[in-house]
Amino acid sequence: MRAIIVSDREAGAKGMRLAEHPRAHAAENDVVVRVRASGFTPGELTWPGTWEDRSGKDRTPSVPGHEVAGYVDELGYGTTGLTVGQRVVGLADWARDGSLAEYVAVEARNLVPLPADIDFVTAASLPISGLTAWQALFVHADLRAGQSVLVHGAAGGVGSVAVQLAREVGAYVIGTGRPRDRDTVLGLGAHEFLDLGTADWTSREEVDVVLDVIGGQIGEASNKLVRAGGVLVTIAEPPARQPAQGRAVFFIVEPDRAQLLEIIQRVRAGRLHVSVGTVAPLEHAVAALTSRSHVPGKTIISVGD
């Protein structure tokens, strides 16, 4: 099969190339998905699972990409709940070949049926951004109606979903970003927008929840915005210190069928919108994923017709 492969840890995304690669096959409780659309997260090239299997053995060249939408092509022994030809969407495993390929093997428990009224490109933009936002707000922060939440990078993939979910649950939402993001963030439903380029964004009143997708100085400065009993949830890096009055939590998104179904239901009902930017075929995936031009929305790779 054709796939995007990486072999050089030091080269990063520029080390990706299109090549022939052994076709994926279904192990026990697996599904082989005939990929129709795939999402990629640049940070995954720093994850151990991209370069090693679960036993620590080198597995390069490896196929990156973990968000997948397509058709069930093959069922492994013992796989139940899905059928060949069914439309599905989900997360490919962290320590196995991913979804930037014509076929990918995925644990059946990490896939959900994809309704016919959601196209593959939209579906492939949902798993990581949607599940990360959901787990940050509702699993790790226990966000509830009447609370306040500050979402960093509110125009980005995770942040834009978090703003919408937080607003829907009845929270007061403050989004941050660059000046060019203001209209987008307020259009998503945020009550306020803060420009991270100004020095006074840290002087606003404290909030119940901070969602940090940036880290570094932004994450560190956010500690002072957590009110007593509040929480800073970050996906950027483990926090160097805890907020004085609350706590900080670092997490890595996990597949969850029930949560992904909740997200899909919101998309179908028009209560949740995702921003798709560039859509490129597999042949042009490397160029699209390494482009420095600013195109709002998530880049999705389309595979096949």
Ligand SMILES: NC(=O)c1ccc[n+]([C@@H]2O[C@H](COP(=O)([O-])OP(=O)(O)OC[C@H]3O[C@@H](n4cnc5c(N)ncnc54)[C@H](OP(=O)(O)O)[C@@H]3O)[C@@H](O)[C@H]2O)c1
Second form
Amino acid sequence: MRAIIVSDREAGAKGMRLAEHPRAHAAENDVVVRVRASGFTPGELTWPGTWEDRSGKDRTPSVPGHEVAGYVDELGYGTTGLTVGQRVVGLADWARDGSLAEYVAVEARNLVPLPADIDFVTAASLPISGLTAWQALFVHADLRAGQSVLVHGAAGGVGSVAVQLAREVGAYVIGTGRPRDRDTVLGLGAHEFLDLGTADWTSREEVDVVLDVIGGQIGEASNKLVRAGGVLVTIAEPPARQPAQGRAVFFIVEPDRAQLLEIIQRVRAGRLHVSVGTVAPLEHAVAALTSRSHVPGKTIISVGD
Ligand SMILES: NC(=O)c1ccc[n+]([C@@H]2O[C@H](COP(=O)([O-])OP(=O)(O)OC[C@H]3O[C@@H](n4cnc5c(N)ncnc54)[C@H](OP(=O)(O)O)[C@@H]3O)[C@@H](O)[C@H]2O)c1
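Form predicted together with the ligand structure, per the form predicted alone context:
Zooming out: every chain and molecule, the one shown earlier first.
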């Protein structure tokens, strides 16, 4: 099958190339999905699962891209709950080959049926942004109605979903970003917008929850915004230090059927909007995923017809 592969850990996204790769096969409880759309997050190339299997053995060349939407093509021994030909969406295991390919093997428990009224491109943009935002706010920060949350990078993939989910749950939402992001972030439902290019964002009143998708100095400077008993959830990199008050936590998103179904339900009901930017075919995936030009929204790779 055709796939985007990586073999060089140091090269990052620049090491991605289109190649022939052994076709995915269904192990026990697996589904092989004929991929129609695939999503990729640059951070995954720094995560061990891209390069090593669960026993720590080199597994390169490996296929990145772990968001998948497509058709069930094959069922493994013992796989229940899904049928060949069914439309599905989900998040592939980090330590196995991913979805920037014509086929991907995924554990059935990590896939959910995809309703006919959500197209494959939209679907492939949901698992990482949706599950990461959900897990950050409701699993790691236990955000509740009446609390305040500051979401960095609020116009981006994870941030934009987090703003909408936090607003829906009844939190006071502050979104941050670049000046050009202001209208987008307020349009998503944030109560306030802070421009990270100005120094005074750090002197804002403390909040219950900070969701940091950027890291570096912005992550570090965010420590002082965490209220006593509050939490800084960071997804870009582990925190360099803990805040003086509250705590900081880093996590890597996990597949979760129940949470993904919640996300899909909100999209169908028009309560959650995702922004897709570039859509490119597999043969142009490397150029699209490494492009330096700014296109708002997530880049999705379409596969097949
Ligand atoms: N740990 C996990 O499980 C996990 C899961 C998903 C994603 N991630 C990681 O989290 C990060 C964010 O993912 P994403 O999909 O949300 O990315 P994204 O769509 O690129 O969103 C990031 C947002 O932050 C903004 N931003 C970045 N640096 C900024 C700065 N210095 N000042 C102001 N705004 C800035 C970006 O604006 P511009 O586009 O203008 O730069 C963009 O709006 C990535 O590093 C990704 O790999 C981790």
